[in-house]
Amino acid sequence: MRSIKMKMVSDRLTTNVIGRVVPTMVNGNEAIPFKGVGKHRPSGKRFSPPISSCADFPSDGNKLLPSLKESLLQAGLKDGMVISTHHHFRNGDIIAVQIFDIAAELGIKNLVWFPSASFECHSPLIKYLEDGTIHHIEGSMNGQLGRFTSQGKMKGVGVLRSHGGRYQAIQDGEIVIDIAVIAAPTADSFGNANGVNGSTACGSLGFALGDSQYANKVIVVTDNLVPFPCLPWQIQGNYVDFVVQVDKIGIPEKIVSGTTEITKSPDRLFLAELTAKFCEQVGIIRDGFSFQAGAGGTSLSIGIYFAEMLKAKGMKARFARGGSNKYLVNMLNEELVEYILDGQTFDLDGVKSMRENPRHVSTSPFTSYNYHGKGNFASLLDVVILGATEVDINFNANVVTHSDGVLLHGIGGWQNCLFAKCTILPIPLFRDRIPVIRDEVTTICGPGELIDVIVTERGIAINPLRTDLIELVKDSGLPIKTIHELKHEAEKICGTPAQVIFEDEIVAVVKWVDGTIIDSIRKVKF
């Protein structure tokens, strides 16, 4: 990552094994087409970070340091650095903005911005983008570092990587990380640290553990200063250089956003309704099932029919993989799951529920996504229920671009969710009068091989490679139809969407769950 160059555009592209054409430099780096689900496999050791000593750490435990900016000097900043930040506080982050203004009042330039993900509150960033002290962002780019980046005036290329991937970035050394700054909303001099105590409890940090564990240096920031130990040590100070103290990390009430909030919608209540009618159908609903429902209002409904026809069966799921709700939470005080296995509380019930429920686990993406593993949770799941902005007659699917063509989402843990054992895409047919199912989708985020169900207003497509399925639902009476139809039904209201306009310019690479890159993603022509 120390080869900061400026952006590539066309010399050096080739087609990918699902007909991207992707590029072989990313920001001065070699990047590897996407050859397949399962056709990379990667070689060599696991990156390490350099071996510290006792000797260079006081001997009384305490890190303590003023100031964010002392801390920020005494770990080395300089120009070129990556700068890592988790999302814990989603929207009500305030510390990855006090990291570029720091870096900007010392001069530094050209850096490279790693958080596990990017919401509005970041958005007084593009100062920073724009005059020069950050070079590009790898992460996600959302709203309007979305829209400042299909703009093409971000001064690198962007990376989108998953949840896993990010992970597996960090591990294999894809990337490395010279800075990790970790907010803590509870933490102790050592740097062992946590998210569920305190006055800004946010819940997991778990997004943050391989930040801690390869990093250079690892910086805690906390509001809560504990006397030695912090319970439970989420983070261990182990790994943790300096930890500073501030009058507040975070605003928790601002991890409810739009996407973490139940629909109220009465159209998007009956996918949600349909989607749980199919599951009962085919037999996923069961005594012991594990299903997991991704950010989107639509998908976390999904809860809702799932715990109405557990109750009616007298049923209990095993397992849920969060982001929690106060939904989920109910299904668990009502023992209608007997765990949930959380990565991000999408709300207070869900911090409060992992506080004190012992069967509310905090997990990570190692445990959950990483790819490059000895196997993780996702592949265990019976069912996910996750969102799309697109989807093709292929079943291929995007997450992070809409069909104008603007970046304007992450990709979260929906690539890696798609490895359960059947993934669901509940849909609206259109959106402001614009078909979601397409010819060719605008950014593939996922190969449509893995995706095994599209549920719509107007009827239900089932990918042809699940002959399973497909004879479970025969004589159901629920409205199965082909993709095709389902297509031509859109186009008969809304008429064919316009092609979008791009330049040749490639602004960001949307990465596979293996580090390889199975799409790219152009210049908006405005």
Contents of the next structure:
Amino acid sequence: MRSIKMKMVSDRLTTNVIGRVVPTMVNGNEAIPFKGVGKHRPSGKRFSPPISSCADFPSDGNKLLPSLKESLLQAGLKDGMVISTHHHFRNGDIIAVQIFDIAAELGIKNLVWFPSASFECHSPLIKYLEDGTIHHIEGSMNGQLGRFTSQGKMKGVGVLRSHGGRYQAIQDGEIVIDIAVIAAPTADSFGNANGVNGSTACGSLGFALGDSQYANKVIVVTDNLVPFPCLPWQIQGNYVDFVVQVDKIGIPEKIVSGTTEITKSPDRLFLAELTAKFCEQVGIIRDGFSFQAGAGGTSLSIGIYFAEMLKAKGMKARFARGGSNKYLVNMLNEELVEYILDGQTFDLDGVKSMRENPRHVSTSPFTSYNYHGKGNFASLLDVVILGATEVDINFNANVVTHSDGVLLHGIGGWQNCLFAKCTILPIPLFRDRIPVIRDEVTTICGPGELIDVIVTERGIAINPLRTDLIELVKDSGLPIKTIHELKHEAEKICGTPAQVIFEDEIVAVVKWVDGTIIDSIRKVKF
Amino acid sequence: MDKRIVYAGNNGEKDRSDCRVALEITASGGIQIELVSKVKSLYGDTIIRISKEVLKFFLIEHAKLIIEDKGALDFVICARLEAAIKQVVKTDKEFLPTMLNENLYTTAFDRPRFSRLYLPGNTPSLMINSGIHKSNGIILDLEDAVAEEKKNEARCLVRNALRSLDFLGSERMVRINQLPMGLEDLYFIVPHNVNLILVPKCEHASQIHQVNESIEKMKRAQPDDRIWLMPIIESALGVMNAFEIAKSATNVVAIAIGLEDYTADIGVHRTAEGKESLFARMQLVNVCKAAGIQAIDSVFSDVGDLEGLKRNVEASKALGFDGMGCIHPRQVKIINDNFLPSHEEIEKAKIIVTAFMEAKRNGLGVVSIGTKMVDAPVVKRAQRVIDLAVSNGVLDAKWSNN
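May I ask for the structure of the form predicted together with its partner chain now, the form predicted alone having been displayed?
Now the complete complex, all chains and molecules, led by this one.
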């Protein structure tokens, strides 16, 4: 229950190890400032949800309730609860908004929405943030929701977490989910569910796994009810309290959001090609390597160049971490990559492949990115290619705010991927006059020590910590420059940007993968 | 001075790195500027300052100015504002952004012109990064790519781009409008170190003479520079007069053919295999070789079909063309790679040229490889391949010492 509005006051602020002023209390709870990569060691036990008894559930296994409203009532919906949803429908989600329509109708206040990510389709929730139905969001605040947050209009402080950080927060009991609502493209009345079958198939349901395991009450909502057993059971019925059948849970075509299409921009394609050439030069492209290409047109396009290089060399990658899409699926089908380990499915080709191809495996943040687990899958990857809104001369990078300070994106799996053996950010040197390389990023989402290479259309900067990579590109003919040179070049074209002035009020905090606070986001002066 | 509101620039949904200005000159009240910009917090002050500077330069003391900006660079803002001002103020003054030192290079008569990237002259977003794609030339197009009512603002923009944008070594080209309008375009480009001017719809040597006479009257960025001309032949009459055009002036370095207009002129459809234009293309190649200049093929218009482009380039090279136009940066690499001598061609040429040099050293009049005699034209062709390879960096200039 979090309902206390905390205005940040100066004695509750501290400077963390990376030099950012962050609060020590967030929404009434104590928060730990970032201590450095790998420095914070958790203690204690994992969070445990209450023990259930079979005696409380129908012996015929039928947990069906007639409506979403009825299930929320039976789950005990009341003021101040934490309600979680997943984002596998990306911009095609319709359930999250319905939940808060119902809550508002019942006059319930101060809820915390805990989505695994938000999209433009969630903009209607602004009215519930305004009328007090929702107190604040922990997850991501994209687009309109981000702008709303940046304007200081949200009652509580927003909390941004990575996909892995979300699982960590649930598992560590940093956040306690009162009710998890899992929209499932196929389910049985016992609550077993998957995302690969049905007319609204979205692929994996991995982001909802932690919610099902740790939430106090779990509701599965489906528009494709099948007789027991629903297989595969990505979500297992033994975690589920109630099942609801509705007409429609999402719009599958909108799973494909703007960030999941290959870019047609010649400048971005140029970046993708240059990045692929860099990978080839430093020996990343070899038989049995592994890679992740994030969402975002440039990152996705790099897969195409990787495929060409592998084909030409007669090699194949051992596995690719998805975000899967048709391009990655093509690589799988052409045996240029042996496995796709998929956390979320970006298009319908990905959904089909996950359904039909046993080498296209559904994963969750637990199997891949949870920093408080026994090992970190992300660190096995040879290379990850990610986006960023800004980087600075210390290689710190920002993915959540723009240079004008406005919060517009979530972290996604971005922070988690930084642990790969080589992290590359291909980014344009400037976007419509906005220089991407700054003296200091507006918001630090990832510390520079984990970011190895910045590829721009006018040159490649390698983190001075990576002397090995610097050595490997010597005399390669690649356009290697220092990050300072790149910054200078951008400012020569765009002019030197003014310093953005913020209000004092902290409107959101950015968590690092271990639950500590790496940075805070301040109210923007409009 | 009239009282209406005048506009320049673009602020459509898809426009980026551009702005639209709305200007109303008023009788009193000083300068009032309203700025709507996505970069306001970073560059708002800069934009206001430069706008005031431009207004002051044109002696405007009272005006209402609305700038709707999508991340336009200063040179774009200045061009838009100047274009608006000139709709209401009669003046010959020009607000010139600083000329970059990087832009003062000149180009050689016979430099490679495999690829020339066409860019619409009124679309700044496509210009800003155009140099990174490494086309041999970049054409800022004032002709077909600019709507009639936008010609004046495009001229200001192209002029400012020639001064402020680094083309990263590409030959700096402008396609002017058909004469006589094209002669007015020259005022906006000749003093700003344009390297080469494309003269469209060329049918007579006299048109080239007109262009050169106009150029002569103008002050250049560097007075002793040559400005090269590339006439474009786009009609049956042009094809017939090609030789006269090729020989019309010593600064004509190449002739290009525009097949869309040519096929329309002879009343046929343009096909992929291009049978209908074979005569025109061969005439052009022959004329250019006779005149010692480059023959440039028409553009390949299906941007998505890179395989088709490759076949087209191979066919074009086989006919004797030295280059072709590009309408999308994706085409550049394919055109460059395929006009360049291939590895096999270079290796073969090296053997022939080596044999020739050895024969010369030994005072022999006859060049032979093994038992095979090599004719002089074969040596000449091989030398051409070597020269092309060296000048494009695919062969070390000191290759014969190794």
